[in-house]
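Quick heads-up: it's one chain on its own, the form predicted on its own, in structure tokens.
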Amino acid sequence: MTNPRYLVTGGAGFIGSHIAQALLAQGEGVRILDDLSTGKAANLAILEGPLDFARGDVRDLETVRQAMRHIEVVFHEAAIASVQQSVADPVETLAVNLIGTQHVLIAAREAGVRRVVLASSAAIYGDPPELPKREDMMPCPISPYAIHKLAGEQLARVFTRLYGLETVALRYFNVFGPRQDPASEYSGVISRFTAALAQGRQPIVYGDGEQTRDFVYVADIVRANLLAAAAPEAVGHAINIGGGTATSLNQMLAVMGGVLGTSIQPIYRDGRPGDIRQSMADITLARRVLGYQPQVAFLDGMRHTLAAMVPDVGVGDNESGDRARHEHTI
């Protein structure tokens, strides 16, 4: 194959594989860099098109340099995407999430890459009560993970200012959808709950369940990334990407139960260090500079997710058609 234009770090993972799939569906050449520590070969196996896979770790600068050759745009998704793991092991999380990001920026600058789109996180806002979270708010990180993501954003801005490398950071809120790995206790809450239900177990809620999250379906995250790769006004910004609504975990369980036709009775346990109480995105900036608008309602996203992850869960005829068309786009 000819040299690919796009590099997706962490492309064997949940969000990265969806980004790669969208690019391949457009006929683009894609290179994936992933060490398969959390990414899955099964996610690569379903990708169709001009794909180049490089197995390697973003902590190794020479590996990143090799992966960056002839690349025009980078989607940097490689990370340890876990607040709780960063609390338990801040050293490794820093090495992957911050030093790895620096390596991506260095190699991109050296290779003459046009733009790097970085995955950041709503965790940088911390737990101040004011909602919705706006990009002009003072960050208040309460976990090593959040600090590393915030520092990665600042590094990206410096590379834009000093070297002219175009960078955009997208602050993901709570992403969910098919391929989200429920195996780890650090996975997203929806994938953990879904796995519990699939195994006939009661889901565990840390806290009283009234904590809120801004859930955003993975197809909307993919759309935001593709927009961020091209939007002229996005350069140098950190931009919220969410659904723009707040849903409590108890409400989420009620929606899941409605889709499944059952009443879900969770087990409540004490809250965990580093967890945020309330979260909701202001997506005004994303609308203005990216032209982003979430297109998948929470209920529809939940139907697609449960249909993919829980045995014997189906969707209606119209929804099945929508799902097939939707999955083709991501």
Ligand SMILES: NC(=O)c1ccc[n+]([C@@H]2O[C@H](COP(=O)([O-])OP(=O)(O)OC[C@H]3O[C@@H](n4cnc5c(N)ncnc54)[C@H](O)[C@@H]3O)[C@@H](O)[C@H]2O)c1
Contents of the next structure:
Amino acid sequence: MTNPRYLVTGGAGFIGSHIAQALLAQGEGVRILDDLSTGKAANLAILEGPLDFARGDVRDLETVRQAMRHIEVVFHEAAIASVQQSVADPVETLAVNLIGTQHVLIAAREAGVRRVVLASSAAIYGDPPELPKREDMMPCPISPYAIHKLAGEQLARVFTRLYGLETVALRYFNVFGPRQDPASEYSGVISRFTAALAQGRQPIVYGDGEQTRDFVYVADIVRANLLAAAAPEAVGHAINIGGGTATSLNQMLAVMGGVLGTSIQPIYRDGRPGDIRQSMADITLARRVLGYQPQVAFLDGMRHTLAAMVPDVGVGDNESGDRARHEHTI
Ligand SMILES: NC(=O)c1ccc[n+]([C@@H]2O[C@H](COP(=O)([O-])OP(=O)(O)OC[C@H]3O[C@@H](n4cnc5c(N)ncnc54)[C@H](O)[C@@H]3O)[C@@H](O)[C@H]2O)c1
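Now that we've seen the form predicted on its own, could you pull up the form predicted together with this ligand?
Every chain and every other molecule in the complex is listed next, the one we just looked at coming first.
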């Protein structure tokens, strides 16, 4: 295989595997660097095309240097993507999420990479009441995870300023779609509710269900990444990527029930301390500098997600889930 131009760190995970799939579908060569800590071999197995998989840890600079050879663009997705794990183990999370990011930036600079697109998070905003969240608002992180993501953005900006390495950080809001792991707390409420329904359990809602999230379908996240790899004006920015609408958990359950043809009765429990009440992205900057516009309506995203994840409840099968992915991944 000729040298791939693209490196996706964390490419065996949920979002990274969709990015890799979209690049491969465009005929591009892709290298994935992943330690398979939360990523899955099954996510790699479905990738078709010139794929080069390097099993390794972003905490090891030499490993990252090896993976960076001849690369032109990096999509840095590798992280411990769990707020709660960052609270339980801030030392390890810092090592992966911030030092790992520093290694990616160092190795990218040394290898003459043109651009690094980094996965950041809406978590950096914390929980101030102002909505929608705009990039010029003061960040107010309330977890080690959010601190590490914010510091990673800043570090990337410093590399741009000091060395001219092009960097773009994307602040993802609540991403959902096929292949999201329901076992992880951060993987999001949609995959956890889907898993509960598939197992015949009632989903558990913490609080009154009126808390809102800005859900964004994974194909839109992929689209934003590919735009960020090329857009000249994006360099040096941290940019919100969301669907641009707020949906309450109760509304979400109603949509899910509609797709499944059933009425979902959740179990309501006390709200969890630290849970963010309202979240919604202002995506004006993404529109302006990336030309980003979310294209998958919430209902359609939910249909594809359920079809891929709950084959036995009659909304489709895995094949239709795969078809949906191809239709919507650029
Ligand atoms: N899913 C969301 O809603 C969301 C929201 C905001 C930001 N993000 C960010 O997006 C990125 C992708 O998240 P995801 O939801 O696909 O999570 P994921 O857990 O599915 O993917 C993360 C990948 O990184 C790999 N990884 C973890 N530690 C590693 C290490 N030390 N070395 C090499 N690889 C390592 C894992 O094996 C996994 O494949 C992360 O940076 C996450 O913080 C996700």
